[in-house]
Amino acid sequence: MSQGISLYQTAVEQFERAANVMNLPPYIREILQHPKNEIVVNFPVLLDNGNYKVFSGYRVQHSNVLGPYKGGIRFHPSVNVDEVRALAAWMTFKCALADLPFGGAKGGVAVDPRMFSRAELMRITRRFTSALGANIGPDHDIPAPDVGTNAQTMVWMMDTYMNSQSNATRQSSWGVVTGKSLVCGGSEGREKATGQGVQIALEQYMKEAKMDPAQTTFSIQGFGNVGSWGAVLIGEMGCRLVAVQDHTGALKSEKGIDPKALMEYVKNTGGVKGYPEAGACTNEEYWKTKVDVLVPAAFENQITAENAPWIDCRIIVEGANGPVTTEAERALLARGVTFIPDILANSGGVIVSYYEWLQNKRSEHWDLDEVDARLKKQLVRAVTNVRKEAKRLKVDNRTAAYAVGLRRIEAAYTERGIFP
């Protein structure tokens, strides 16, 4: 992540946009500026070498105006409170635009999961939600995978919480966080959901723009989770994958790579450096593909003033949080790039999560046929409202995602009004 940027301020300049464009009552802005509740805790985890490490953990609540706050946890060593404050914003927002009955909420701890074995990463979990405590709950704040997190963190997160309730309520606790493994209460779909909405939303721009799915080449930035659904989908859809890149190094081909070939490449190594299928290329390389799609799907601020005068593409599509930089992306969007923001994009994830929970809540096992079709018909309706709103307001269309979102949480506002 490029340093020096503050991601909080982004994430502010971002909904501002939007405010101004729909004349966002004052005092509304001025609550979701900041964050409802901060949380900071430091807690110490034993090793395995006999010695103890202490931790520090974050969960910033930023709104449940909508409802229960709802946001990933992440395990990674540069996780910071601007960082969270900016993730958890970004989840009011995307919740909104989904229309999801969440708030939003992010949190992480400053670790290095492949720095600690399974049995530390298990002590450090439940340590930090021990830590979190009644800051967390499944109608309060419902935590989910993230970076450096999956099912296994949140099975042992939602192991730890239900132990502390009381016998009487311990069943409830279910959905005390979601993205779980499915014998532990998980959705069918939920692994593949961040990349599927990836995958949907692009496919209604592809639609409307008319582009054929057979003449479309992409590439991804980041092959986790989110890249290396996203590459299978868009792939399945007869779109050619031409460059990939990610924090072990950058590949390019362009006859193609087989997305579901190099997903089971990185599942065995770790990371696509070596992938005997595709000639190795430099970062700047990667960047100065030509492609028609690109998707970052790794990190916060990976498209800088930098590197953004290389890239030559007609579509963004964010499968990351914050992948662009505002400075980046004015110079895009002046280029004529569409981007297909973050809090419409990669909200497959938060979508099928709601799912998890209400299956949770009603003691139900959805298959996996009615998990699609709900997750397209929600994702396919956000999309036709931002381009609605993006011609109706002649913005682009992250401002228009805010604005559909804004109009949202500004109508529960005027109708609650502000307690006491």
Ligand code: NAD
Given for the second form:
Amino acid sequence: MSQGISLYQTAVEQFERAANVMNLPPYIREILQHPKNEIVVNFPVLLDNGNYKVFSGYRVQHSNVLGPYKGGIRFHPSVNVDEVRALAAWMTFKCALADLPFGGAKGGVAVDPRMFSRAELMRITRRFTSALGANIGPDHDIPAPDVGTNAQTMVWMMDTYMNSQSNATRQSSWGVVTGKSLVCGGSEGREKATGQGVQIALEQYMKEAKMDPAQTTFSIQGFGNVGSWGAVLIGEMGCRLVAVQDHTGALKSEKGIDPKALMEYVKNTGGVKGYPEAGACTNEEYWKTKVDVLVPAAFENQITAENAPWIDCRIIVEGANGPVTTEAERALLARGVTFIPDILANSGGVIVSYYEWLQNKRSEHWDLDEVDARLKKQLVRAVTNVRKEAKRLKVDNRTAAYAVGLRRIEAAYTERGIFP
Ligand code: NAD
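If the structure you just shared is the form predicted alone, then what does the corresponding form predicted together with this ligand look like?
Let's see the whole complex now, leading with the same chain.
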């Protein structure tokens, strides 16, 4: 639960909305309402002060009907099984929509990474990976970074997993995780990929709506991996960033905030607070800032019935997973706000993760131009499919995005049948 709202309930409601309009067979609905496997591990870790602490870790494997389970690992104090379940289900629909040969999973450890040293984080990561054991693997379940984890976390996971393998299979295990550093088998372009996907999805929509980037303002919540890259790339389109908020505070500037300079600042200080080139504002002022495009890129359940009435924008592009509660979404849709939903807008990360996995399988290294071109083509196709489906079914973009993904899943179940 986050702020008393079950995230999994939100995910189920979204999925059912689409299942109803496309008449999804009841047995497929029932299967998709239940994650296939839920793994909980409690493991002790040696701290720098000589004491031991027990951490709880989760991996929920929602569906593998389209391929190996795929999804990020989150390190955050509020990680719990309800949240991980929802995030796992969203990965199933996201991968299906993007036409990837993956299913959906998600994992996490209930830990605040800011409170632990690098050495402690390494031991937490390695012990968690070891506890997961054979529940992950390059052809079975492939983790990636999410909130509170990064390329370094993935490299520790990969190394731990590889060390558990025999000599014969060790070198074919690079693809057990994606989002790794370049030298350890990562892909060019993976770090910026989710923010880049947010930008590509927005650009496609703006073209259709005939919006001029030079006349377009935007605000962004969260200035981590997704938020900072999203801001930089949307800024490069010519749009003006006028407000930012993260866990440290909020900023506002009508003349515009330079996303690259802010990215540098946040790298050095850990948050947007105190950035000298823009004025500080309250969280309420942040949400009330009038913009054309609002990009939530922090966390789930951030736009609620409480702050939705404050929001004054045309488009919400969901960089984060599940940033809007069902109630807030209903109110905003009624006011004519367009959503570019999470399972479409933030799918750039898993798309480039797929490229990384392919490169690992083939022992190849693709250059950045190739990754960028493939990502653009694949995301534009997904956006086009969603817009076509939205017009055909006369539904909002989220329902259409689910319908496109669900059709692929339905076809797989229809052809494969249910064992035995
Ligand atoms: P991150 O850890 O790099 O950044 C998280 C950001 O959220 C930080 O700027 C932090 O300050 C901010 N934040 C945290 N709590 C906040 C609060 N209460 N109010 C305002 N800001 C707050 O994480 P990330 O990888 O950028 O992920 C952000 C979102 O994007 C998550 O929902 C994640 O699931 C989703 N996502 C990430 C990826 C990826 O490739 N990293 C892919 C798809 C979706």
